[in-house]
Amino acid sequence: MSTAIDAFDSLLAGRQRILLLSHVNPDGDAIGSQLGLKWLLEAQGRQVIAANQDGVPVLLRADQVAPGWQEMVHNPMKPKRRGNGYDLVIALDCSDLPRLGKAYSPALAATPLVNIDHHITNLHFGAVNIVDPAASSTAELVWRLADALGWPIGPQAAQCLLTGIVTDTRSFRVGHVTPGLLGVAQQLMEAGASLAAVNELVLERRDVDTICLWGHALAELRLEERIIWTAIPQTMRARCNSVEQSDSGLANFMVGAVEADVALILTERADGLVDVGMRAAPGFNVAQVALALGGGGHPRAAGCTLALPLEAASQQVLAALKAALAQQRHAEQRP
């Protein structure tokens, strides 16, 4: 990490117009790490644009949890934003270049790129790669970066980074929570961040349309070979006012079923693609399945996007999961 941070510091020197990107269908860590780094770089005198093709999820559109969220743009290549061009691109919380979606234009290919991420499936696609799968979140890595470079962390940056850490650890309830991470959270709170705001406004709240969608999705639950799964077609979304990005958290709920080792949700998008979300119970790994299907993630939380009809996507992912889980169970039985 220290070598990568030194390389980042050298690459940053003299670069003023910086573009920050994160993965499609962003979560709290993607937005939190992105906006947190934006605040930090602006405090260092840089001009920074933060972009994501899908924007900021509804529950993160609050200054109490993601200050600066209003400045997130969908298309960073509009002339009024691009100016004379970017001289550095930083990808956050993204395991591979295609996952940046339309926000990463081919016109940026010649611009140096820094890759900051904690996914075990990260492909190290940057000129500099600050990648640590043992980290709780990308927001934690941004904190480490700021700490190593001696950058002060103001209250806005602190809030964004705490939001990233808390949402990716489900409020310190999953793996990678260490005494050191709790110390980082304490420092961010001392800098002005609110833990209660993240818990109350992001983790504990749902709108009525989301509750409606969860109800329909749960009514279609199936259990096959300890895989609990459901599919969300566009027709189901239509019954709930076509709510978008509202299946987040549902997979975490489903994987709590005692009869399941893996939870799977397949969501049909308006453009015909299918988003696949997987969660694994302790002792099981879904990251390699996601990677084989063109996605990525963590051992216990991973996903991908498939250009298939919903039924075909369901069959393909279920077959891959069944084979992977059978292999993992067999490996566990070996002496």
Contents of the next structure:
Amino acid sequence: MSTAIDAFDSLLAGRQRILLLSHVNPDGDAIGSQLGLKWLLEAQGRQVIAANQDGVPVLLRADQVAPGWQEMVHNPMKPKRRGNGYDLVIALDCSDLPRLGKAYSPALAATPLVNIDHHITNLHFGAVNIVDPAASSTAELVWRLADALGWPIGPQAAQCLLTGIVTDTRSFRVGHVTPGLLGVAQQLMEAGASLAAVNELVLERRDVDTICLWGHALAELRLEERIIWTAIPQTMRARCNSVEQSDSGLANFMVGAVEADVALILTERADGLVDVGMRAAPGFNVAQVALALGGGGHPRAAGCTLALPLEAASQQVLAALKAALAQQRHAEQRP
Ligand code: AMP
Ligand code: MN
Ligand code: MN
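Return the form predicted together with adenosine monophosphate of this protein as a structure block, the form predicted on its own having already been given.
Every chain and every other molecule in the complex is listed next, the one we just looked at coming first.
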């Protein structure tokens, strides 16, 4: 880790124009780590562009939780003059390069890339890889970077990083919450960040269309071999006027079922692909199933995208999960 940070420090020296990217359909950690690092690098005199193919999710469009969100661009190669002007690309909260989506242009292939991430399935695709699956969030890794390099953390950077930590740990309830992490959160709050803002404006909020969709999806709930699952076809989304956006709340809710070890949601997208979200109860692991299906994630929260009709995708994922869970239960029973 400290070697990777030293390598990052050397790579950064003399590089002026920096492009920060995060994963498609971004969450609070993607946006928070990206904007947090933007503020930090700007304070170090760098010119920074932050881009995401899908922009900033509605709940994060608030200065109280993601200051600087208005500056996020969709396409970092526009206007054209910026095309070859980046000295360095940094990917945040992404386990593989395709997760950056269209924001990563092939024209960037010759530009050095730094990979900062905490997914256990990370493919180490950067020239420098600051990757730690024990970290709560990518935002925590950005904090570690700033701390190791002695960069001051202003109130805006502090807020963005706290937003990343709080959203990825669901307010310190899951994930890698250590005494050290609580110490980091304390420092960020002392630097001016608000914990209540993230809880109230992001974690506990969703629009009525999303709640409507939860209702329909929950009405179709099934339980098979301790897998609680549901599928969301486009027709269901249309009934609720629900727009496509990231919502991991329903999967988190479902995995609380005492009868289940894993929760699974399959969502049919407008382009016909199927997004798969999985959550595991304590003691179970869905990361390897996601990786085997071309996705990735964490032991207890992972996902993938399948190019199959909804029904076929459901059967494929259920079969993979049943096999993995049987193996995990068997391994647990061995002395
Ligand atoms: P979600 O269920 O969308 O909240 O995602 C849970 C976890 O799985 C997150 O850490 C995501 O980064 C990861 N994940 C979800 N979908 C994919 C995918 N298509 N490819 C790689 N990782 C994914
Ligand atoms: Mn993320
Ligand atoms: Mn994350």
